[in-house]
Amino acid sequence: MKIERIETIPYSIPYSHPLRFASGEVHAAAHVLVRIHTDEGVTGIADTPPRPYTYGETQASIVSVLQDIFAPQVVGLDPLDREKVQRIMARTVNNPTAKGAVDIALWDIAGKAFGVPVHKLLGGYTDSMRVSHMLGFRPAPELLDEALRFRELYGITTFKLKTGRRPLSLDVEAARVLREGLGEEAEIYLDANRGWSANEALEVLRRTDGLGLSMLEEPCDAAEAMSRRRLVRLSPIPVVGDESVPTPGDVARELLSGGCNAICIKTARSGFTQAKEILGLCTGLGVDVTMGNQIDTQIGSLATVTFGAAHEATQRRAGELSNYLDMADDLIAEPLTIRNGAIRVREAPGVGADIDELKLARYRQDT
């Protein structure tokens, strides 16, 4: 089997309302579905999300980048020499959520070749993930009112609150408010994305005392180096490093400096072949990890619970996996369900993520 040609789509999917963070906002999910074709006529799917504002992508950047770069190299190969095409890949610099789509591709093209789901072959620690929510930039009482929804709705009990704002006390009283109103036995953690310094964060960290807040994700610039290291040794929770370790390397030089001491894998940002790198990085150094959100599809969503799923350090934590729910349609067939808290890996042949061709035709931007 050979890798035939690689198809690159441009599409966009309205959020019924924008999530809003530090780092920038969403309105809408302007991706790239990837898919990749072999002369046995086996395609592996994946999604692409672009964000200029932590990676420097855009949707153009990574139709070309893979048309015009990646594609000349890999068209002929054999879709199961992985470690090729991760060479291949990493001769262009950047550029990771577009080389995490095709590891992904790859990935389901192997799965379905062989008649066994992606995530018995990353390997298969259980079939389902607890489910973590995304809380954006509004109002204490409104973040609130959507958690109790979720909670309700989905028996979601684990939230991320988005902060980095200024002042402060935005923040602060946003998480004061949920635990207020979730009580105890709700997860609550804190991620910055970069929006505060490293001291406002300890301030933060001062003023929330007492709330049991669990982590604290990206609170500022890796950067700034040296105030960060001592945030990591004066704060009582995990500082989990995000945007600053993409790859494997990004990962072992903020361990190793102290810049954080927790890690949060994203697949669409790594694929699942240097996921699995970063992971067992941080479970031979003993070190807590996450599994994050690009703000994904459903089909992103499913490739984290398949990666999520298939190993036992990455399905301690709830995964961010619900925000494709703010989303007013998508692309995926046969849509996910969240039921108590948790979403179930796909037991067919590959990942599971089958397109409709209908809402493909419908919201694709290249036609």
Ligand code: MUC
Contents of the next structure:
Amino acid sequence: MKIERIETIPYSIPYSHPLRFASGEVHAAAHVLVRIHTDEGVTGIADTPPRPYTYGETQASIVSVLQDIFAPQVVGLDPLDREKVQRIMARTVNNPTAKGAVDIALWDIAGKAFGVPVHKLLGGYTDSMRVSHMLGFRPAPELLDEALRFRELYGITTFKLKTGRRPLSLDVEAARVLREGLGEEAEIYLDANRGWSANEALEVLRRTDGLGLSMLEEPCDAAEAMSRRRLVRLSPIPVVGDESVPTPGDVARELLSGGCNAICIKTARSGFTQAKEILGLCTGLGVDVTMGNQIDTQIGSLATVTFGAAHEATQRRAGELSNYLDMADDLIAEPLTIRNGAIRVREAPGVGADIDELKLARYRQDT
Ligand code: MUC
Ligand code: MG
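Show the form predicted together with the named molecule, please, the one above being the form predicted on its own.
Entire complex below, previous chain first.
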């Protein structure tokens, strides 16, 4: 089998309400659908969510790096030779989401070619993941309404609160309102997307002491090395690296230097291959992992479930899998369902995301 071509389709689907957080806001899923076609008619699928303000990738940059840099080097290769493709892409630094999509599409091809679901190929630990829902910036009473609604409708009991605002009292108050409204059983953790300084984050930890928060994600820029290490030493809860750790090398550097002591894995930016390398580093060092959300569609969320359910360590915590519910529509042919707070993997060969061609025709931006 040979890779014949990489198809890159920019599309845009509006959000029913925007998601706002310290490093940006999203009003539409302006993504790139990637399909890798082979000479044997097997096609691998991946969704590519650019986060321009985080990684500097855009729809145009993703299409360009895939068509102009990677496609000429990988067309003609056996799609099962994933390590060859990894080494080719590694020559080009950055572009994590473009690389992640190629890798996921190749795993999809492998699953389809062997007739097995990719969650089995990756590890097959279990068949579902508990869902954590991410709450963007909104007034505290609205946040609580959303969390209560999601608990009622979907059985979700884990919530990630977007923080990183000034004055700090905005986020301290939101955390307090959520805890009081959701009760002791709910898991609540914070993600500041680098919105604070390390010392501000310490102040927030002091002021939320007693609320039973479980984790603090990307509180400040990891480049503030000295004060960030002090924060990690003093924090009573794990400090999670997210956008500071897109690659295994970044994970090793941040863990070894004390810049974080837990790791957020996002399949959108790591693909399955690098996500496995990151997971190996973390389990080897005894560090907690969370399965994060790069503001993914249902296709992207299915990739996260596929990886997260495949390994013991990634399914321990609830994965961030529900933000597609904020979208007005999706390209996936068979929608995901959240029941009893969990999403199941697909048992079809591959990752299991088929595309609704009519919807693709409606939302694509290149025709
Ligand atoms: C998160 O965990 O930070 C926001 C930006 C991004 O890339 O992912 C989201 C959620
Ligand atoms: Mg984050």
